[in-house]
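Let's start with one chain on its own, the form predicted alone, as structure tokens.
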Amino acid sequence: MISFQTKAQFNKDAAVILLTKSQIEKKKFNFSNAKIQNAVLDLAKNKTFCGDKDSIFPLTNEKKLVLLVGVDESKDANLTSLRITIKKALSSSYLKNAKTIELIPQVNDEPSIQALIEGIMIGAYKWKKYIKADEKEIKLKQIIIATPNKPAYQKTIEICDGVNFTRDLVNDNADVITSEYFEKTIKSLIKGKKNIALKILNTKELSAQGCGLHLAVNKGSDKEPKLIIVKYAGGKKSEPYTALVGKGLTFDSGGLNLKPTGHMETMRCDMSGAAAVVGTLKNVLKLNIKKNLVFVCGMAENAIGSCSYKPGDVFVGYAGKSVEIGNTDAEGRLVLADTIAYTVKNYKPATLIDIATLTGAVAVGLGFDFSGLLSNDQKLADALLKSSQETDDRIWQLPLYVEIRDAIKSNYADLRNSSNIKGGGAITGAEFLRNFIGDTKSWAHLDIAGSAFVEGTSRMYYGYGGTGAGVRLLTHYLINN
């Protein structure tokens, strides 16, 4: 989809030229094509095109389209705005029939080109498996960026592929993307790869291991629960392992604490954490990242049936701790509790990062553009925050503190899966998980319940559906730490 050339040639179906207002005002642009150079100069002189943010002006050059696009350079301008601009430009009706597009940036620094690649690949993504035809679809076969190729750009392309791979998993039907589908997908990713070990626990194995919390959530479903573990020995034998653990609720009805209309319709996205782990696995394998890693997906379905687990029930999990069910819609933390405890005991990772669409409360506090971060290790938190800033896969740190532990106490069990206080739901959810990390001194929890899915038409440079939240963040963290 994306390729590179050293300079503009203006020989494709269309050319998209990115210009800022100051470049237009000062006439600081130089195109290899004299006709286009003179045309843009004339437009600048008579102020027909001023380079205002997201403004678009079409020209023709030997029956080929040239699209001038204004790029934000205000004090608030950043690489996010550049990603948004290129998405809007490529969505223009002018380019509807263009099969090859030449993209001509006036700034060629590495971060800007990487942002353009993300704007193209993430912005142009559309889930269309069940759509016969859509006139508004961005029909792009090839985009050629007029800048010399670099290894960093190819890496960005690969990472974006991983993001969109995750989005495909999130966007399909819940009865398609089942735990069995996840198993097949992971097997296809690791087939023929070296230094890989796969372990899968189904109902029988989960029961034998005492994963009572995981099994409780799945009691109302006819789909089999699974704990899928990929051990990747990419680093030296002496190096410690990092574990990535994802919540994989292939659908969440809320259980007997049924979700109301307006809250259940998009709950196929409740496996976004596990999908992000799989997308990151894809990137690790493609980029041959030299680290020792464990990828873990805790898969279940929170359905309703005569066998559904009930509020007030008490179950004992893998760690031996009993949990009172205060709310069957606080199911993800139960699956994660057993998944995390099993990972810690059997793989002893030095660092563990879990990622989950855990609480609606995180969206109340942070909105939909940021994921929540909670950690017992500030060094790990700082590294993740830095990766967030570098990738635009946004996170914001929330506190964990001693007093919040009382919020998940139970009169009938060691813990309660829902808080007994009002407010702070994202924090109490993380506090529940903290009880299952054992002696792990470097743990982080990423709550992507707000950021993982777009329910409206679009948000930033994402269209409707899954965003792939966490994939760029985790991939960058693994490469750089």
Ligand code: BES
Second form
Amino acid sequence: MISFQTKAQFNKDAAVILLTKSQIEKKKFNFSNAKIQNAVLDLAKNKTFCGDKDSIFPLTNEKKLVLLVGVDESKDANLTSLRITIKKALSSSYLKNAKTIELIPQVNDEPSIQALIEGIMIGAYKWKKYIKADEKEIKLKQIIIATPNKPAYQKTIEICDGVNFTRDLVNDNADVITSEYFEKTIKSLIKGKKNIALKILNTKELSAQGCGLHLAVNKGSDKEPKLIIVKYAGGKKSEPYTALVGKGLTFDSGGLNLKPTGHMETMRCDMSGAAAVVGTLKNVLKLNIKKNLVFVCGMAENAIGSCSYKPGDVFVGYAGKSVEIGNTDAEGRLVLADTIAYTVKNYKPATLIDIATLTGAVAVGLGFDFSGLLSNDQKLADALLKSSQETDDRIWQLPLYVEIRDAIKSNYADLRNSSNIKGGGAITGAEFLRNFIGDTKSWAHLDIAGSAFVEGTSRMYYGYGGTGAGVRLLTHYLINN
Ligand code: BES
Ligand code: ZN
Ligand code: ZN
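Form predicted alone done; form predicted together with the named molecule now:
Next comes the full complex, and the chain you just saw is listed first.
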């Protein structure tokens, strides 16, 4: 979909030229095509096109379209405004019928080109399995960027593919993307790859292992709960393992503490953590990242039936701790408790990062553009924050502290899955998980409940649906740490 050529040629269906206000004012542009050069000079002289942020001006040159696009250069301008600008430009109806588009960025620095690639690939993504070809959508286009190709750009393209792979998993119906589907997807990703071992625990094995919390959540469902583990020995034998653990609730109805209308419609996204783990696995294999890794997906469905687990019940999990069910809608932490405890005991990772659509509270605190980060190791937190800044996969740190433990105490079990206090739901959720990390010194929890899914029509450069939150972040973290 994206390729590169050293210089602009103006021989494709359309050319998109990015221009800033000061470039126009100072007439600082020099196009190889004289007609285009003169046309833009005229527009600049007459102030017909001033290069204002996101402004779009169409020209024709020998029956081909040339689209001038204004790029922000104010003090608010950053790489994200560039991502948004290119997404908007490519969605313009002028380009509706253009199949091959030449993009003339007029900048050649690596971060800007990478941001453009992300704006194109992540911005152009649309979930369209269930709609007829619609005129407004960005159809599959060939985009040729007029800049010398670099290996770093291929990497960005691969990573964006991983992001969109995750989004496809998130967007389809809950009854399509089941735990079985995850198993099949993972099997096809790892087929023929070296140094990889797959382990799957179904109901029978989960119950033999004592994963009573994971099983409790799935009691109302006729689908198979699954713990899916991919062990990848990509690094040296002596190097420690890092585990990535994802919450994979293929649907979260809330259980008997049923979610109300307005809160349930998007709950097929409750497997976004597991989907991000799978997208990262795809990237690791594609980019041949040489690390020792464990990819773990805790899969279940929080459905309603006569067998559903019930508020007030107590269940004992893999770690031997009993949990009072304060609320059947706080199911993710139950599945993760067993998933994390099993991973820690059996794989002994030096670092464990879990990623989960865990709490609505995280979106109350941070909104929808940031995932919550909570960690018992500031070094790990700092490394993740750095990756976040470099990838625009945004996270923000929230505190973990021992005193909050009182909030998840039970009168008749070791723990309670819901909090006795009103505020700080994202923190009490993380504190609950902390009970299951054993002596893992380096653990981080990413709460992506706000960032994983766009409910409206768009947010930044993301359209409706799954955003692939966490994939760029985790891939970057694994490459650089
Ligand atoms: N899956 C939800 C969290 C969620 C909310 C994800 C919005 C995506 C968007 C989670 O299982 C949940 O329902 N959490 C409860 C916990 C509470 C009952 C302690 C919540 O956040 O209200
Ligand atoms: Zn829930
Ligand atoms: Zn949930």
